[in-house]
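A lone chain, given as structure tokens: the form predicted alone.
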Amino acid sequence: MPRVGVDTDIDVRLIQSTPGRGLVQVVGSSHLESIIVMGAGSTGAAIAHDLALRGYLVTLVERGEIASGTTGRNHALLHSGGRYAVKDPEAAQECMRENQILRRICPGVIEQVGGLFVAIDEEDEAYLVSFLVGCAESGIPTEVIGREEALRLEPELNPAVRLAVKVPDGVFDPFRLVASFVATAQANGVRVLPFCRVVGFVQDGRGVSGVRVVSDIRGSAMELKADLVINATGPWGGKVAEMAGARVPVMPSAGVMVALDRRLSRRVVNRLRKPGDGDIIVPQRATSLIGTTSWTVDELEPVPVPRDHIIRMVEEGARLIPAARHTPIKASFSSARPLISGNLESDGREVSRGFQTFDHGARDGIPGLVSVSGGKTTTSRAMAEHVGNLIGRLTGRDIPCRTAEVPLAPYYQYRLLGGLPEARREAVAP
């Protein structure tokens, strides 16, 4: 299947509007749905995979390289949705079904390393009955185990510790992850266009019909056109929308993370309490990330990284383990949450952990323009099926989402520069 071309002009030849048929004629081929999605974090990369399997011709569009915003700044935990089951108990289901599944269809990213909840103090063991309940309704396998066995499996545990319960969290890596479905969305026909900056939308009496964008890779401006474009741009979703005359409800929430110059733990170690700031330590390779503080922000660029919330990040993950207040820290940094409310008040921790999508021809009267923003990384490939159905509406195509069974491709298989011309290529080599 011919792939969009990067240039203009390459766009223009190959793909060509039907009039009066909302489709494209693909040069060589049948006539496909073209569909942009904006965004290529966990998000809009599933997307880009699910839809190139139902067979529409896609374009992923991002304004840096892949996973450069939220995703990439995330403290990589693979939720077993125990941090949910007690509020949110939707998400905690979620999170656990998504959990399996891509252990099992990209085990190359995953870290299989269980988790800990511990308790510290009498507060937190009071918090055992209704953690052990929020799990169970919600499908989340536990086991409860004591001082001395929590010790055993994690020697640098609070000596303190009263009991633990043990869950089948994860660690992956965000960046191999968000490059396995890139890749496997390349190999079915996907054209990927990373550090193109989204500046605009097309639209004309029908809707959104395409983007306009600058390519920072050679200066230069392009108007991609297509039947349907898919805002998948994380906290930037709300800002994006509002380009087209769309609205999304984004709470950007922006949060803290300490990385520690050590791997402290085998597991994730959580704190069995309400959700609250230092309340995980997360091992990522070498290292063991300390998260996160919560606060709802405005302006998403830069989101800061307050002093006092490093210093509250080491404290409290000391209260978890000791080491971490003598362990050099290796890094500190922000990201912004997308998440789903009204409640603008809300400092983030009270949201559910959600997601959903909009139709903006049904919300805003503006078709051609869909929205979807919320949860997280563990449930981008669930996010991505609920697209993809969406779409499927839309379009009429009744075709089933097969991102369940597929396996992905190893992340090294990612083409930065593969869809570039030849001619263009030795420009942009590092």
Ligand SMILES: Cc1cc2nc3c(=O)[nH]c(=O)nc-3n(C[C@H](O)[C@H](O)[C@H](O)COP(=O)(O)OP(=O)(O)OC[C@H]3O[C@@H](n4cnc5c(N)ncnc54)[C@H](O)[C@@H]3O)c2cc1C
Given for the second form:
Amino acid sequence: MPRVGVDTDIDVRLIQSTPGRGLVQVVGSSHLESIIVMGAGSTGAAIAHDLALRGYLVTLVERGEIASGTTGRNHALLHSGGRYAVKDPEAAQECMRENQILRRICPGVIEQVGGLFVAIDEEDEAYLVSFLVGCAESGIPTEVIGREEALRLEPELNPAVRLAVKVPDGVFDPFRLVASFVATAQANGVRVLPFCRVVGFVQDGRGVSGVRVVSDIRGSAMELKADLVINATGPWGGKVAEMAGARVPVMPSAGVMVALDRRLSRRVVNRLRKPGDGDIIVPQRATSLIGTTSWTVDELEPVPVPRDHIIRMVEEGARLIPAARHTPIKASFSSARPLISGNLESDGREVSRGFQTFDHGARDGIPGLVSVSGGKTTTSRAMAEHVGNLIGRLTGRDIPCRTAEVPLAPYYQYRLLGGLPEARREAVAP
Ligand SMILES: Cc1cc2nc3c(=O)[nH]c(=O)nc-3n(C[C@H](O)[C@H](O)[C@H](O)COP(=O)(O)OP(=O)(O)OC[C@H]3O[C@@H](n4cnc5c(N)ncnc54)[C@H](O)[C@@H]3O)c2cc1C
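Alternate state requested, the form predicted in complex with this ligand (shown: the form predicted alone):
Every chain and every other molecule in the complex is listed next, the one we just looked at coming first.
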């Protein structure tokens, strides 16, 4: 049974309360308000980093390992924005901007492989003009190449290829990207608590003044207090907000990915058409990731991996690169996008890949709680900037965002700085 109570060894600064303010300004500290960030996917990790740079006292709480949610199970595509250029120009522009920034601040976790959008049939070819116009309007550089050049660059492409368009897609390592955000945040004073699940909120009336967490490693429960709590729990965001009586219209939209046992291409290969099932192959580590499907799910524990989706991925992937059909499958897996929508009947394809922040004080009469949802791993830094600006308004401080300029620490410093090993050591100590 978990031990219930206030765990004073977590951070005594977080549980000293200041009359009238809920919490803490540590005497003699240069830190500002205390903030708890729930969820250490790409969004929560980037937020912790942003807020630490602005001088806030931040605790990052994650129920599992960092990046153990959707972030650790995605395509790993550093979007150029090409996939959204026709239907979702705002998301396309944001992807292109953030693609450039991430290449600058964390080059060590990104492979600058480039991407191709390939036309296999007449219908794909007919999409070319709207694709090029959309890319131009979103600031995405393109270069159209003919069949021979496409096959020279990617010899395993379907020989039926008619033409291709080069775009600045890239590939990131999802765990290492998050570890870089977290390592930098730790270096700036952020306390990271992996394997600590938020099971409820500390509320004064309706206002939120902390969280109740259970440590699955230590088998203990504790209460952490703070001036503000940020809900960055991705597809779980709706359920987590509900625990405080707040509402976030998250529509978890699942996708299946299939990892083949070698790289079939040097570049990211996309089908030149409206986004659909099995229209992308991403070279990631020693695999080729074919993705993805899209359907709305209620079940996240775990997100299902329907067998017919796996078959469809391989069939559609083989239309891009025929060898996909004969390459052994190393793994198939799924995860859910934290899309925002009022339309829960949709399958998720038509929902914007943009993101939204929610100030539950203004929205639901629950001060002290902020949520963020939507977006992509590629746009996590921008999401954090928006959240940081909102926190600045709520705390009456005008501190500029610096994350576009500050280089991230190397990913391996996450462990050296002691986040996870420290928790594990405590758990196994006799
Ligand atoms: C199939 C698929 C492919 C994708 N491909 C790409 C891609 O190639 N490129 C790209 O940029 N984006 C991609 N995305 C989108 C991207 O993965 C997501 O937008 C992003 O990972 C969401 O990050 P997040 O931090 O908001 O959520 P998550 O990564 O899910 O993080 C939320 C965290 O909250 C934690 N949590 C939940 N409940 C609690 C609790 N009660 N207490 C404490 N912690 C809790 C979870 O454990 C989790 O770690 C893809 C998405 C899908 C579904």
